[in-house]
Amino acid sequence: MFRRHNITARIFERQIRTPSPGTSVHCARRFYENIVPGSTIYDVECPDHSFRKFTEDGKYLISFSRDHQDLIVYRPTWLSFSCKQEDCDSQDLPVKAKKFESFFTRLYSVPLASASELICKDFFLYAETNQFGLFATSTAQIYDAPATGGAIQGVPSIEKITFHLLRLEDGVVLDERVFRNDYINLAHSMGVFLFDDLLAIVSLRYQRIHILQIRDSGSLVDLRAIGEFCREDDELFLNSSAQTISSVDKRAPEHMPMNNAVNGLHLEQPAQENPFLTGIKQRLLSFIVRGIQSEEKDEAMRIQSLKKKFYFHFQDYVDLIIWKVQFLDRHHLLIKFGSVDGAVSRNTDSHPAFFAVYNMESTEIIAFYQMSSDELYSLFEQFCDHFHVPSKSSLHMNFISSHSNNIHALEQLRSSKNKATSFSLFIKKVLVSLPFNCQSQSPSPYFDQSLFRFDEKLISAVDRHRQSTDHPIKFILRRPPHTLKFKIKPGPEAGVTDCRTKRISSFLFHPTLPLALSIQQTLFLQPAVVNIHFRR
């Protein structure tokens, strides 16, 4: 059957043909090849806000005030204007239609931060089922804070971190959770992961994974804390054992000499550190030991292998701390371990790291991998979508392109692998992104690599600032005739005259509509240049 690719032919074909089983959504998404954001309003008049992102269902645009005190939420609408000419498409838009308010309706503004706190502009998580938004505010970091109360030496401290749970429909704050004198990595939501109604918050300073549940009523409920203890009754058991030992010591014979009494003067003993490793660390070490023991059947070889692979590196294993965590499902966590220096460093590529899969129900480590593990890379290459764990209620999040569901992304990955000079270094470079940051990718169909081809060095589905360019970013059809469908150009229409100023750009694509924002800003707190890209 001869096929045309214009939108009229596609609609007619949809009426007379039934798509193959399991392909109806893919066939419907091909309409985006004809419906593209090809028109641009440059340097649009808009409020001087820090725009964060669209929610995954496209109902809200999240932004923050420039002083990082207030949350401002907009509802995306669609441009509407009247035209008296016969050929309206060739006419320029009216002045009123070129304003920000023509595309977005302001719903409300909510003050979130107190006088000493600031909103973390890179942090936002969305619970689509109940349309709840999770935001974070914090005070300034204290880099040389003393390690007291079981804190990790070398990890900064933040006096107050507050998580705010809002109902985005009306901006009502439903619940708050405060962490004091702690350190949680809020940049790009690295220290927090949301899976359906479960929330994992990583305390780097105290090495705890707080598991919370977001109830339908809007309350945050503690489920468990993994770190020092793994089971709910571990602390009770250890405390009861300590009391038993203490009572035995008190019944000791009175003629026993006191070590801290010299010539009638009582000298204080230095405070002893906790002799026990944390629960999660003991689970990890025991799994490593059992794995090494099972490799060798001969007893002599087993002892030699333990000396070489475990005891020689024992202190290195003990010094590992939790960096990041993500849910694999409701019962399993993927935990990334590494050194203290790597946890607080901006660039973790040069620091060694390990991955562990932890079962929260059985409190067992069920897998452990080095960062250069061939086995983990093979799993990542074949089942990359399992590491993204999209929400069950969000259908369009299941169509984000990856090398396990898209042949073009897989070809790019294999091309990079073939060009790599060292396979081990290539694996480290690929796996350094694990665990993935929560909700870090845009579900926009214009990033679907089965539909469009674009330069991923300049733009991609990953939520990251990128160095700006004066050249427009081209989106080319993946299928024949491979024509240019639209361009995205950040910054002023005429370009920037001062090439010495470093400029960065961010792109906010609506998840379903042909609508996008490109935001170009400099490092000198000048007003950002916001362009609106839409289908006219």
Contents of the next structure:
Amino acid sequence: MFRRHNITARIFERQIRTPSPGTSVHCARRFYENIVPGSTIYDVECPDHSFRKFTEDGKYLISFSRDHQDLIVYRPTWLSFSCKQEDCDSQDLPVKAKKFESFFTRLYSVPLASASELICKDFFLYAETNQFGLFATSTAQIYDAPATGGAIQGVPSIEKITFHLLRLEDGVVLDERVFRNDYINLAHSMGVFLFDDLLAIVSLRYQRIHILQIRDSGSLVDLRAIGEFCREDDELFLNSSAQTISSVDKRAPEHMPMNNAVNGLHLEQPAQENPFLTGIKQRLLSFIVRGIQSEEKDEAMRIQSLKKKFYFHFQDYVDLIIWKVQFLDRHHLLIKFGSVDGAVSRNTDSHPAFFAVYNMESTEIIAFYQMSSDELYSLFEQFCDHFHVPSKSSLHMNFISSHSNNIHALEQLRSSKNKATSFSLFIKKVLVSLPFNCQSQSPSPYFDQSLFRFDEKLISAVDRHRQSTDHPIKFILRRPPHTLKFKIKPGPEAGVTDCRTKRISSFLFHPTLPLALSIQQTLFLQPAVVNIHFRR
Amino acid sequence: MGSWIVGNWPSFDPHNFSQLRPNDPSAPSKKTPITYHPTHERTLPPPDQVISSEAKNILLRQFYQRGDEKLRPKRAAPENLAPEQECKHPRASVASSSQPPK
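Switching conditions: you have the form predicted alone, so give me the form predicted together with the partner chain.
Shown next: the complete complex, the earlier chain at its head.
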């Protein structure tokens, strides 16, 4: 359908025409085709902080001091200067307007980390309903920590990790939660998932998933800890029956599989300190066994199949540990299991991984898939948006382009599927992003695939550092007339003369205003070059 | 220009709507509009029916459904068909049509 591109014509259209049902947000977003951050202020004089991101409602810009001790919060505002000449559009901005302070007002600075701790500058989660921010500070990592107190061997230990809950309006610290001698993956908020008011924190070292709730008053309340025990009263039951177990002689290990019952069933393991598997492992193994059992109808074939598929790999299954977790809704978790080696290594491709869906209320495993499962891939292709859990509290976070809600993203996925030489390798590559990192994508409409086309390798909604190029990044209209609307060029205006040093850029787009920051850094701790892209 | 129904609304051709006899509001028409009644009861809902929305989202429904299919023991010899038919439950129409053949 031909739509007029002129902004005045669009505003008149908006007055008389109601959008098709369910598309009011998409219709409103089309105005972003006309209002683009086309002007750039290069190399703005700004305080030497590491800018983290804009909050999803656009009210705050979060940044950390260079020494990783303080949190500084800014409020994004806008330029205010007037031009009295006749031809204002061609006039350049006055020098005193080209400042960082024209766009950002400093609200406060809060010291979060004490002497030996550092703020993890990759970690930030925002609870939009109450405008709470969650930050993390930690002490140094100890690599060869002994496995004491139920810890897994091979996972490093951090002496103290503190999560701070702040009210961002005024910077008041509302609550803290400390984890001692533990290891939680804080980089890019990988070990923590926030959904509405529920927080899931994965303790890799003790193999527990802590579920916390953020109350409106600002306190963090423990709801449950899944891992060793699944239900709240498992520990009590096991302790009371431990006395009777220890008095019975150790029997030979049973060969028949156990059915998944309520509490307390166990597989006896000779020559092990604790005869029980952890609660969640028990659930997982019995689900796998039941699945294999029900595949065959003949009794003899069933036992053969169990031997081949389960008992042969039994130790591998028992050695699986929880890597990462995300919520699928308030009661269900998607858990990624893998080997101990893969948990801390950077390259997880070579390590086998498995996915399981776990219901926290009934403590049952609902589904179990391998990394290269066709079935899981087809569910991911059809229902990707349900893996990015839609939050009721924030409307515009639900419109981030994915291949389930955008035809262009879907075509891109399909074309890379057709180009892939091996389908199972392709599935592995796609599913490696599951479970998703919480709040890792920018809701800015400039990343909407149905509005603009841009080079995904150079810039995208996912906030991670990318290799910097000298050429500006172009944003081209998707719809006819397919014109170039604006360019984002990180780094100084004249380009960089020294091509040998590697430069990385990161981009912070405001969720609603036509405002973006591009930050280019070299790896040698030189001050970063910050450009402001805005609409004049 | 024709006086049609209430007020003098403009129209392109003054002869438009000239045949129309508007209802006189002072003397209401004696004809009641025709109402239609069903002749059968096949489409009535059961008296205790409650319509509510599904709490689980579609992704979770798919996981549960596939899990149930896998864990349900496969049909053995034909003589076992009779007892298994009683535990068959109606499948939602979403499932059967939404899976593309691989």
